[in-house]
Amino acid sequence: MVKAYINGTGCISAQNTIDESWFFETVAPPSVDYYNAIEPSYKEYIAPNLLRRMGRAIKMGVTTASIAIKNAGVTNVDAIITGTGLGCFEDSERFLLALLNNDEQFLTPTSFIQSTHNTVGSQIALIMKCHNYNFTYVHRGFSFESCLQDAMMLFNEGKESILIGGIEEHTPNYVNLYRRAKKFQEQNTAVPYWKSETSGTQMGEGAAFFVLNKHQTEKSVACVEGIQTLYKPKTTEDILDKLTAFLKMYSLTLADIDVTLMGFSLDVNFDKKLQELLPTIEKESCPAYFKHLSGEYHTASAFALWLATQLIEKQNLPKAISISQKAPTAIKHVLIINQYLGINYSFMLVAKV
């Protein structure tokens, strides 16, 4: 499979990532037991006549896509591929509540039209006037990984420039329901994030988009060398065996990985295998974590890829994400090991160009 060169990025998250000069100078804490995205003034990125009809997920997606496109210095792409777990959840909720409150009468169609998962990709295409391949993946914890795999296969078919991204939003009602179901927890600051012994995650939201190219250009800051997904691995040994085989395909071992970003979610039920894998990672590489910055959501791996790109570009591993006292002398390879609900596991290998 060919490499995917990252030529432009855009990210909205629970941190001030919309400010492209931000690099862990300040770290925003969660809102008790979940994270809210730090959103910009959207009128700086989206025309007012379009903005007033958009839900939050669409605003975040369109904004981060426009930033990525601007950074890449392109006006159009050969494909737009988006990934999301919940889609435009706010619009779906708004339509269903109107259905109940108005006794199924006098309903406006806007929220219904914009409630579908592919709305973000469609809006980006309309704004860009892009009539090329446009696809949205809704594969739960593999949603963003599926985007990346599709993009790399399209490069094999001759495509040159592709826009991909992951988007997720939550609503007050969604937060309340999950809180009542005891799916959340506040972080015990006395226990490191990667050593959690309790149940419950800290949910997040956000969007991250990337302009990928088949060939390296002057705009390229990093490249994705490979990606692999695992569904319900039975043991930690299974994960390690698959990881070893994955790295071997690129003539690498764990000792060649400068930073390993691990997707600890704070819930011991889901993190157990990563906790067991950590000593092996720590022995060979510099382990780090990222969901204490973004929160847990279906496409948190998109935030992880943005973070990996930043580490390679800045050549610095901040203490805010480091697990051990080890520090790399240079950052040439970053490995992302993510998990979602202990079901969906993925590896992404990101390299300096």
Contents of the next structure:
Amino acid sequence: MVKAYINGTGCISAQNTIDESWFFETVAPPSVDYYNAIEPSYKEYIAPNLLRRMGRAIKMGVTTASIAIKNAGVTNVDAIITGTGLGCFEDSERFLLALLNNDEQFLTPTSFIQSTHNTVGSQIALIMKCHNYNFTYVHRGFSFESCLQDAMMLFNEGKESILIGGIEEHTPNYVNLYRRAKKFQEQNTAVPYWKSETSGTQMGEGAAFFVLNKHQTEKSVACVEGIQTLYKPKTTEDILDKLTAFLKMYSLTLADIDVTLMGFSLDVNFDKKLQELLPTIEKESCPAYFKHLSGEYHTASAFALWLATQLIEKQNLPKAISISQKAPTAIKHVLIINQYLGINYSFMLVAKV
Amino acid sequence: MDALIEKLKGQIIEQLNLAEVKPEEINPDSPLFGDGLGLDSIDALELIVLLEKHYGIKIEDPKDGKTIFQSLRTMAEYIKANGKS
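Rather than the form predicted on its own that you just supplied, could I have the structure of the form predicted in complex with the partner chain?
What follows is the entire complex, opening with the chain shown before.
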């Protein structure tokens, strides 16, 4: 079965992950009930004439893509695949507000051009002068997973090197609407993410990009062995059955998984099945969680994949993400079990090379 | 005319998101496109909308844009001759 070797990564998140040496030295708490990404000075990464037209999602995407490409030591790729649930939300809002405020007149082109979901992928392609396959998935909680599935299928078709990434931004308007809809935790809760008994999450944003290669090279830091998505599983047993079958495809069982990164969102309405799954995971593997670092968003699984790569590279499971007292002796396999709104579940199997 | 040029500087900086450019750095006689401010075709569309929105001027023939948007001064002169406000 084809593997996707991770040769370069770049990440902007609510943690200081733009500093590539970051590994839990500091863990930033949410500002209020949501997380803002820690953004760099973009002038260091993007030409000023391009920068002035870009919204934050584009800036975050282009910057993390450029870091991943630099780390992989490549100048071009065979495909660029991006995933986003909301796309370039800031520019979409700007365009629609101008439409309303100016009585549908005096519409300017910039925010409209920049508002489409595929702007990030196209800007990266323009900067790289990459005329190859370019695709953007807007599949809500499966947006990033779809990128990875597509990349692995393209490897089967003969592509060698592929850039994939997940991007999400929030805006003050979006945050306000979310708050009014009571989708947030109303106060900072002392209850751990995996034990939440209340409704509401802590929203996040960010971008994570990966240069994947069909073959292992000296730059390879880890590899994705497999991915599977699950839409609206009915019961926890359904998830466990699918998970067991998924691992069996790679001749593995849960006991072979050193760390399991679980996508608890702090909202009990959506975490219930993962909470029920936790004792089984805890028995066989070292469970960990990550959305207290990234916040919840459509493509938080891209952050999880970035984190899994870090754990494998550093061979360390920090206490800041560990759920149990268990510590792995070595980290050979990391399993990501993510969920978004209790609808989109996914498994990603990441291995040491 | 000078007051109008100063006003235009601020409006252009805001409309085109030229956050790095200060009003005093814009020479009213330098070309807006190419060498001067380095604007491009998308900016030209933004400037056409700016004229219509703030000065009630509708440029019917896009070819006229080449003369009107030569520099800040030519733009101000055109507004003075054709503007409603």
